[in-house]
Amino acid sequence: MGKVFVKSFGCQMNLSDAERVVGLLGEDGYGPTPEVAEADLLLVNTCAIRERSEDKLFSLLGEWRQLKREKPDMVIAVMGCVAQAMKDEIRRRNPAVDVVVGTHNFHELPELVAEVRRTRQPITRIGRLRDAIPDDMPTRREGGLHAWVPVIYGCSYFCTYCIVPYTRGPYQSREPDAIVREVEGLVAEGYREVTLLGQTVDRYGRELPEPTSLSALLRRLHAIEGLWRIRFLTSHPLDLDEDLVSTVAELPKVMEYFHVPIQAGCDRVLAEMKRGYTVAQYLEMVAMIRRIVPDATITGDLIVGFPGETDEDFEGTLALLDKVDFDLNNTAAYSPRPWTPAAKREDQVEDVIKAERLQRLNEKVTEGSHRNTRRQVGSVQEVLVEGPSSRNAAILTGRTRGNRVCYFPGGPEWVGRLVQVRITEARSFTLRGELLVPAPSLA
């Protein structure tokens, strides 16, 4: 048996490609090996979201070329993004690479690494963005309890900051069937959770031929005996409707979890980005989950430093955390990106603008988010108890429904199960309980 070593980068999606990868390589007998120089191949999957992503792209890839040196045989090779975008610089910069896989044709990796082997020829092998994607892929995860499933790959909005259209290619919906199979598969395995991923999650199934939703979805998997809990992102503001929200009040197993990007807050700003929606409609929105959903979680996305952003609108973006009162926030600086009209524009912001914006717009997300976990202080929540935390076997930790992580001192009979904790101690990203022994659990 060969061993493979895989490096991923990026988002859940690309997680999840990864893992379908090793599944298909384990077909062909390779196993997984937490340990670069054991592996007979190298694997990365790459994420173009970021010019900093690719920069680590190609720092490892340097790496990995010193230990081929030392093991001629090893295979390297490169999928995801990076890979779509830069399939001829790739290896330009570094021909020890040997496989170039694009994100539509990753399935064929294991031929192409057999190739590789026989001919001694490296290859690069790009589909189209509109190839299908196969669906009932095998997959090897790691871990038994939370799984991710992938329902819709692409996008079609073109935000005039993200290469992600340009590496993903259109919306593309998986046939309802084939995720009901690969869950009640993985529910058969002894996975409990699941998260349906999708880049635009909302739009699922209205390009299909015969059209669905997620809602739909949705209810065929709450009826799926021993699923315990389903969760999904990331949701667009365009498409997160009230038909969705209502779905999600209404059936238990579905997570009260709603992460919706806005990106900024500024009219001005998100518009020259692209985004279609208003600061008042996010706002509308929000207001919308929280009448139908009081408990709800909403996370979401901001970009500091677009082109043309002025020391006003990053003010405006400031303000709008306390209006929506997000329970986190993921952050970033502007990167300007091949293909996007963001990255063609004169007026970018300078570098150290972008880092003094970005630091205090962090500091006023772990503010807020630190307010939020105070609020939850002798609250009992539910919890899904994933295993020991790795500075101490006699704590626990788990996700509340809210996906927040939780830690609390027990036992290891209470691993897979999901259990009540009363909430004693709030961090800036994390809480501390007790368990309620008995607990009044569903499992």
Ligand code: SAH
Second form
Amino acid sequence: MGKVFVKSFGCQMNLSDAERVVGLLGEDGYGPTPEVAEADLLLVNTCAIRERSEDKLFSLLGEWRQLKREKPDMVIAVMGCVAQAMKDEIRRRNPAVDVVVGTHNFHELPELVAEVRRTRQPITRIGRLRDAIPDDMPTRREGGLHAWVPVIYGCSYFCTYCIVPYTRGPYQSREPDAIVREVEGLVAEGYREVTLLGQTVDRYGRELPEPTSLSALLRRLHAIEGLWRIRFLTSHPLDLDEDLVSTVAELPKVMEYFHVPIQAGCDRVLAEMKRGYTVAQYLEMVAMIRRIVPDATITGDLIVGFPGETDEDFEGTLALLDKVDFDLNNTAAYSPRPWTPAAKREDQVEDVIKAERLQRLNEKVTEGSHRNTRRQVGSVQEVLVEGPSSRNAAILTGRTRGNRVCYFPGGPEWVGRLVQVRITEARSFTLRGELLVPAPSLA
Ligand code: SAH
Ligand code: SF4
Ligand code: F3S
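If the one shown is the form predicted on its own, what is the structure of the form predicted in complex with S-adenosyl-L-homocysteine?
Every component of the complex follows; first up is the chain already shown.
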């Protein structure tokens, strides 16, 4: 039996693709290993969203090249967004790479690895972005209570800063029956929570031959007995409509959690990003969510230093954080990406200014997060208990409905259960609390 070591960079879609590839490799006799030194196959699933993610890839491949010198039979394979976009350049920069496979044909990886072992010749095989991604692939997950489930691949928005449409291609929703089958299978294996994935997950189903919607899918999944929690991400403000928000309000197993990035707090920058909405429209959407789901958790992503962003524009992004009570935001300094229109602009913001803005933004995001955790002190939260915390076996950890990590004292008998926790302490990003026993039955 061979051993495969997998490293995934980037988003949850990459984690999910990696789980599918490891599942397929299992059929070829490969088992996963957490030890690089034990592996016969080293596989990296790459991310191209920022230059830094590419840099990390090439430094990892540098390390692997050294390892291969000592173990020449080892096969090095590269999949994911950088593989799709950079193709032959990967091997030009690191000749130790044996297999390069794209985002739409990663299911061919086991076959390509076998071929390399036979011929000792490197292979690059990149599918077309319009190719259908096969369904019902065997999937090898880490185990546990929570599973990622892709529902819509690709993105057709072409925001001017973003490489994803060039690496993942246009929208491609999975058939609802295949998703329901997969989730039923997960529940049978003991999973209790799923997160439905897509770059704009709230657009799910619209382009299928028989059009459907995320709301309709949520209703079908909600009916699966033994499934306790459903989340979905990432939402796009243009696609998050009242129907979906009302469905979230109506279905108790669907967490009242919306990851719906605004990206910037200035109308001119939003227009130049081609996001398709203004700050006022975003605020209306937030008001709509709060009207229908008063205790909704809203999170997002923000970019600083988009080309042409002035100090005043940036102040708009800071001011936004006073207007929208975000639970949390992921933040990033703009990074010019190949093919994207924004990268060709001449009014790029200097790196030092980007770094300064990012630091100020991060401070404010952290403050906002802490304000939110503090507000929860004294409240009772439903937590799905994942296991003991990594530092102390007597402390359990799990997530609230709003996706906050929460720590509280308790024994192993609570793992895998839904419990009620009274929040006693707020850290910047996490909660501390005490288990309420007996907990009212939750599931
Ligand atoms: N589809 C999602 C986001 C996918 S990419 C959406 O539309 O919101 C995840 C995040 O990476 C984006 O939300 C954005 O904040 C960030 N990002 C994308 N391209 C970037 C770039 N060129 N530079 C810096 N951050 C970027
Ligand atoms: Fe990228 Fe925009 Fe698509 Fe999100 S919506 S993946 S930011 S192009
Ligand atoms: Fe990165 Fe590709 Fe995801 S660029 S963020 S791995 S879709």
